[in-house]
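Single chain ahead, by itself, as structure tokens, in the form predicted on its own.
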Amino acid sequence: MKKYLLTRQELSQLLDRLAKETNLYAPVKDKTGATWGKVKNTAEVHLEEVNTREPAKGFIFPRCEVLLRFDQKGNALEPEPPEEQIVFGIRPCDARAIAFLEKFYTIEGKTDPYVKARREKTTFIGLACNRTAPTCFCLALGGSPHDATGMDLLLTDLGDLFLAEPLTAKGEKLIAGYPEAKNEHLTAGAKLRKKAEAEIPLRIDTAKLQEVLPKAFASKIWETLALNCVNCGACTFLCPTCHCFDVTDETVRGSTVRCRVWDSCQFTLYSRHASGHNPRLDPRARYRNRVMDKFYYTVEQAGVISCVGCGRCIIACPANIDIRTTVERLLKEFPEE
């Protein structure tokens, strides 16, 4: 697909126009470094951090979403459809996670209408990572700091210019009218990609991991790996691919809504059955489930590893648990037969 060029000023003008025409979201500065926020102009956009503290999954899978409303007679009413929105500055790992969620919520011929509707109304303008953090490991899991998966338009910062690669019709529409990039610009983009990828030395043998995890299921190694876990759930709430939820009915001042809210497999109550039995009462079982889900269960279900190597769980964990160490330990303790 052809690539195009925008000057820094042209990008600012484009974003300012989009902010006036629709709902434009981008990384904005806050006490954590950067978070997602609705912006009114380019001056509010904050791209100094490698990534935002929170993932971008909330744009298609909100933390709390109204599924139904009920009138005074108890009749169910469909909620208002989602509004158009443009998300600028999404990083390749988060966009790859969006692609996973789209796939996960459409497997086995069933489509989640809420996720589908929000994705259709959302345009993702990505920004390639020209620098990485020590906790980044997207390359170890098939991604790249310049990966375009899940995006509608990928921008690469060349300095005074941005290299723009449209991936969908939405991206083509945004970039229409801008000049086509020349070979020297493509070469500059390729060099930046190579430089950023060189910053991530870790490689994970995911095929071997697929063989190891079933063998390790009953191992006592999980007691050691989960020993420091306090089951706070930070890793799952900040994970761009975690997709567990609960559905609750809430009534306030006579108005009732049915909501879908994020949940976490790291919480004791998450797996408790109606009978009172809890198959994952033990902390090691809950930690094992998270690792198995990332690297084994979703591969069985959707054919995709659901860890994109963003490193948020490593940064946020109060017990300093590093999922890279967990995986390396499993691969080491359970060699191929």
The other form holds:
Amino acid sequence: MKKYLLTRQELSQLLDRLAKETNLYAPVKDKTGATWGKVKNTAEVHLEEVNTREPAKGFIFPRCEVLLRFDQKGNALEPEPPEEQIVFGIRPCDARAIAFLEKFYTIEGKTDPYVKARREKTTFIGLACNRTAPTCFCLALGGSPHDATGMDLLLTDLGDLFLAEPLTAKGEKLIAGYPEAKNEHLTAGAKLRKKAEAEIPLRIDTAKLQEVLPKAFASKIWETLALNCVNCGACTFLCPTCHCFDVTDETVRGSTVRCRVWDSCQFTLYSRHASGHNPRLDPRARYRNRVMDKFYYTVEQAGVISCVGCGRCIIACPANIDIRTTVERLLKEFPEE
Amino acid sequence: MSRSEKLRQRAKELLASKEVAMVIGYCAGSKPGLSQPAFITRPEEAQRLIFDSTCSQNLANYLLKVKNSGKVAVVAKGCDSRSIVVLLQENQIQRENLYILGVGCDGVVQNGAKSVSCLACQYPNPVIYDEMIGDEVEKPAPDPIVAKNDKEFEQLSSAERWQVLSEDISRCIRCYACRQVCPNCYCPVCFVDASMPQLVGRTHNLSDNMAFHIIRALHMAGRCVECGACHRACPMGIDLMRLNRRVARIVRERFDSVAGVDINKPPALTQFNPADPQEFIK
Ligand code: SF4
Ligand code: SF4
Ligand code: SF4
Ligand code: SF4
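What would you give as the form predicted in complex with the partner chain, now that the form predicted on its own is on the page?
What follows is the entire complex, opening with the chain shown before.
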């Protein structure tokens, strides 16, 4: 698609206008880094960190999605419909994760109406990463610090100018009226892409992984890979593609809601059957499930590896488990072990 | 011989002589400046062991996971050893199945700075051990900034304290990393996981988050050893030590009890003393 140009000032003006007209979300500064927040103007946007602590999945798959609402007499009340929102500053890994969630939640033509409705109301304005973190490995899994998958508009920071690539009609609309980029700008963008990609040396043989994982399932290797894991939910809750949920009814101040809340395969309750039997009581089996899910199960289900290489689970893990090491060891030690 | 070298050598000997079946210690992590819990079962693997200020997890937590592994040696800093004492007092582990390799600790680091729990640490040396690896260290002077923050928090009205706590706790995503890394949080079914009936709501609103944190703090009263493992584990950077220090101080001042420092002294909550302050019973 064609690419356009915005000056830094024009981008500020655009964001200021969007903040007035609609709900604008962007990375904002907090005690320990950057998080997503609703902003009133460009000045509140904080782009100093490589990425936000939490992923952007909450914009289409919130931690708590109200499905039904009742009053005290048992009358059903309409849940509030999602509002229009613009998300500025989403990074390529997180946008690919959004694309994954959209895909996952339409498997076999069964569309999840909640994710769909939110995605329709959301515009993602992405920002290419000119700088990566030591935990980033998007490139090893088919992504790139400059990848545009899942976004409506991708911006690349060229210094005084921003290169803007619309990917959807929503993106086109935002960028209408700005001048088209010239060759020199495209070259500058390509150079930045190459530089950022060069910062990620890791390569993963994803095709081989598909052979290795089913064979490794019953292996003893998990005993050493997962002994550290304490089965908390830090990695799953912060993972941009983890998509499991539970449904719970709660009464707050006289009104009852049925909510869909995030769940984690690391919790024992997750796999407990109604009978009380729990087929996945072994903590190592729970860690294994997470790895299998990212790199194998979602390939079977939706045709794609669901790890986008954002590195959040590596940063968040209290036991300092590194999913890259896990994958590398599986590839190296299997099936020879 | 450096401390890490000595540790490796002793671990190797203990495994080679079959005195223990496993050594739980630390090895280098995948990133510089980070280490990982390590579970060593073969003498030649003992090479991987390290001990330095990056060794931040409380390894007592893993003793509960390897219960069926026979006799286990564990590397224990001051706080880890206190957790072990609490676990022994609560009959969760057997002393004869344990070989404690004590290490003096100058404080662990997180994100390049000394962990807040270590700034206030009064027990940097193991309170129980089978042998010391390296020398004991000197007790640090209590950190004035932590003391000042605590004092300021104390002096707030209860409404203001609630406000401060609410701001922090509203950000909790209930990943339970804090609970999972805590050696003394070991209930087979945690109250937040009870689902028949459900005791605490799961929608991450402030009142449910608060219920989790306050009930957990009360369950840990007289048992929390202020190791800071929970505080460091929290991916949201929530100041969990503020609550922990306050509860520990109340137990210390009112019941003359410090968790896990004396194996022969029954924990505060397990004994009834008619002289205990009980002005709340009206
Ligand atoms: S598994 Fe880890 S690195 Fe992969 S997408 Fe999830 S949080 Fe990011
Ligand atoms: S891998 Fe780490 S973050 Fe994930 S459940 Fe295990 S201990 Fe928690
Ligand atoms: S509550 Fe936190 S500080 Fe206290 S013993 Fe448990 S992990 Fe350590
Ligand atoms: S580790 Fe932090 S975010 Fe997770 S449950 Fe504990 S306080 Fe909440």
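If you superpose the two forms and keep the largest set of C-alpha atoms that fall within 1.5 Å, you have the rigid core. Just so it is clear, the structure is predicted and the values come from calculations on it, not from any experiment. Positions refer to the first chain, counted from 1.
Asks: Rigid core aligned, does the Cα position of Gly254 differ by 2 Å or more between these two forms?
Replies: Shift at Gly254: 2 Å or more after core fit.
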